[in-house]
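The chain below stands alone, shown as structure tokens; this is the form predicted alone.
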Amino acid sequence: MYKNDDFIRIIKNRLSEKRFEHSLNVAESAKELAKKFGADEEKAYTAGILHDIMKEESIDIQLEYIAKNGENTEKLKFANTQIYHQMSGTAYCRVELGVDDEDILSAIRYHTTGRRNMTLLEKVVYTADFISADRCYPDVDVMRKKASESLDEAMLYSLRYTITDLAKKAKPIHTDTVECYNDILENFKEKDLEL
């Protein structure tokens, strides 16, 4: 079985320098968030390292791996191709790297779209991807502050942005993203929290 040092060497050979650094930063952010919120730090770090392993691969190869993982590629016809890497990355990690930890695989699988009923580890990796040290979008400090207080608040903030941005660009919004947003929103209302 590979260890994190091996995974780091593997992604270094597969990714651009910028994407490689991003992956290391996400791994560090994921480990910190895991420690803060009580998730498995080692799994968070591993998922962070591997989350973008297929990000720079061609669409055709990504679709091949998605099919190898038993997912229906026909359903992806109208999907935003930017989400393919979370599915192909999961498949690559399972098929080529022998990763069999379902917690790690699902954290990779949903790090872009989210989903309804996300696990703590999935939320950690999803959020870490938004707040890693290399991120410099206009609201990154707001997002980092929210992440330091509540994963759900941070996710709700990022999901609002993502959904609005995709809608403005007339791009498809994955149903997992919509369900994730609705699920977190419902949890806020159930807890009677301020949005």
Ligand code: DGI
The other form holds:
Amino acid sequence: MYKNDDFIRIIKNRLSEKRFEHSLNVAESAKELAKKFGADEEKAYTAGILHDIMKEESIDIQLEYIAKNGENTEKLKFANTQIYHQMSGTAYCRVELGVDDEDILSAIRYHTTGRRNMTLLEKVVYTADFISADRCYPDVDVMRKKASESLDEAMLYSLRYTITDLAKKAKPIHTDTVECYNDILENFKEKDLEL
Ligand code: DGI
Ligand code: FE
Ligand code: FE
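Next block: the form predicted in complex with 2'-deoxyguanosine-5'-diphosphate, after the form predicted alone:
Entire complex below, previous chain first.
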């Protein structure tokens, strides 16, 4: 059974220096968010290290892994290839690295698109990916502040940005992303919270 030190060595061999650093930063941010919001810190850290493990792999090999994990690749034909790595990464961790913790696997599986009814750990990793130390988009400080207060607020903020940005560029938006957005928005409306 591999430990975090082994996983760090493994991703170092699979990723560019920049993305390797990004992965370590996401792991740190995920651990902090887990501590703050009561998720499993150890699982958050491991998922953070592994979340982008297939990001620099070829599309063909990614599709092979997705199929190996029993997922339908036909459905992905019209999807943005940028989302493949969440599925191929999950498959690689399960098949090649023997990761069998379903909490960690699902946090990797939904770290790009999100989905309806996300687990706490899924939200932690999704949010950590947006606020990691290497991120430097214009309103990253706003995002970090939101993340320090509420995962749902931070996620809604990032989803609004991502969905708008994809639509502006006439790129496809995965239905899980739209469902994730609607789900969080419904929670806000039900609780009558300010947006
Ligand atoms: O892998 P990272 O760059 O660290 O971050 P990520 O896994 O969140 O990937 C984000 C990219 O994926 C971002 O540039 C937007 C793009 N993308 C393409 N299609 C979709 C999408 N993001 C979401 N949430 N949903 C999509 O359908
Ligand atoms: Fe990613
Ligand atoms: Fe990432």
